[in-house]
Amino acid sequence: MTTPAPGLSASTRVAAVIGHPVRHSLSPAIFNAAFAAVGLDWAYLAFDVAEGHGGDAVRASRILGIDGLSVTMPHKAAAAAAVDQASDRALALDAVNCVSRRGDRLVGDNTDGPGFVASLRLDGGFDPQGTRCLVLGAGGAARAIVLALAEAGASEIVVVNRTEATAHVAVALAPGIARIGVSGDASHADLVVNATSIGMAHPDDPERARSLPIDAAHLGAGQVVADIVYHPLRTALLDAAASRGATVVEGLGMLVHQAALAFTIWTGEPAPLELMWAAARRNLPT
């Protein structure tokens, strides 16, 4: 449980996350631990905003003087339309997950992909430069990862998705580098990423957490296998990959590192990564 920081006052600067649902979010614990560690008079809250009202919430943040806004599903596209200015990355993805207030202007960015790559480099010891990558999925998170891997210098990115039309959208983000493939292509990949929700724990479907998004026979020694799912922290895919000799990267890293990037965007301060990691792990659902 997160305890409010002492000394909150009318001068305390506010940041928040909007999403639906959002009450399960680890972000308040992560950011409030970071603000306290750096000695900043900031507080971070969570606002459950119904689908269809994400743009209204982003615009309201300007009126309320909220200095930093994290945006999660299903509001990232609405946030992209509501900001006054967006980074090239956010424009390419048509998705904003980080909003900062610069005077009267709202500036949008997308830290999901860079957060994932930072997790690969810092947590997994893996640099995507010149590597062959396979991404499972073509939704918002998958597209952010495809773009970030291309920006990081991957030599090939194979997108595997059930719906070909959606896969084409992801592939278009990295022309000349990305292509549509099949799960068997994982056998030749240096990096395999599960960017789907397969393997996520769900109270109404306990079997879901034991599902694999790909046949483990395609995985083995010399590969890095990453999952964006962090509940459970160690997914069935990561267990299977590790048992076959692959190096694994847990999904919590993407969450922590994208939050660290947002922290620096908002405050101008280096993020206290170790403390953010500790807060994330301490508040993981059981």
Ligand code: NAP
Contents of the next structure:
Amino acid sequence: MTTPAPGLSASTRVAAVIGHPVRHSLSPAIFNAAFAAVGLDWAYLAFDVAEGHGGDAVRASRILGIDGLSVTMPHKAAAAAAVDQASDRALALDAVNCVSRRGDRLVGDNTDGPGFVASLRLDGGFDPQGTRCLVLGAGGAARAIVLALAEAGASEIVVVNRTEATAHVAVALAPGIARIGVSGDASHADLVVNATSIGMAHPDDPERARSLPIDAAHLGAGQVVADIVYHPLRTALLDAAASRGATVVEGLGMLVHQAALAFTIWTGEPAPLELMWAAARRNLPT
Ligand code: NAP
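The block above covers the form predicted on its own; next, return the form predicted together with the ligand.
So here's everything in the complex, that chain up top.
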């Protein structure tokens, strides 16, 4: 007979992440550290849910009584369609990354953009209010960032993306503030954000982690350069930007801060940020 893990019982409240792939996720380590630190009888699991089944998984969470659900790639749009109610931000992005159960109702939100802005403010000392920003990329994360920078009062947001049609979708989230631009526009930006997957480590191709999403000649002192890629933690872009005198913000902060926001949405408690940071750093892939 096996002994149950200390603290787990029939009344333990359950939170989880759904995604595919999800085995690399840092979220169980981050949230379980936070629940333990605050003394909450909650546990956080990871479910690998195949593409096309995200909506079913969200609906199942209602039946199973899961109180908090994180949603990651590729299920954010399916989750937006499956919840009973979504925040204005989640509706604008057509993407939900955080589901809460309120009685019988599932409420969807998107904490990616606010998590990014919290990281800029708290980790980089940068307030977007009145600043000129340049976002590289126009995928799901880039769109969340464009919307959050506009909400935070950015005066200009330039979107640079390989595929122009997607860039138009991102720009439409911040009318009158965002426009499509080119890499060279970065020379005039206060903030440059890499929200593409360029620079991410790949097990079969070490060269990939050395690629830059922009010519570093456009970056320099007086700028903040943020990368949302966090594997490696210090990307080639951040190294190049720091060597040219820019202030850099690592991508792990966005992950930790969006988790902190979800923690508070689910539990009503302030998030133990330092412990969440430590758990994230401890569990980073080598
Ligand atoms: P996505 O929706 O697939 O978007 C990928 C973006 O990268 C698109 O703009 C795509 O351009 C661009 N891109 C990819 N390969 C490229 C290449 N070779 N050349 C030029 N552009 C390229 O993915 P996502 O969800 O936005 O995620 C983007 C990255 O952010 C991933 O690395 C992800 O792990 C990371 N992320 C981090 C956090 C965090 O908390 N730190 C949160 C979310 C995501 P096209 O439109 O032209 O294809």
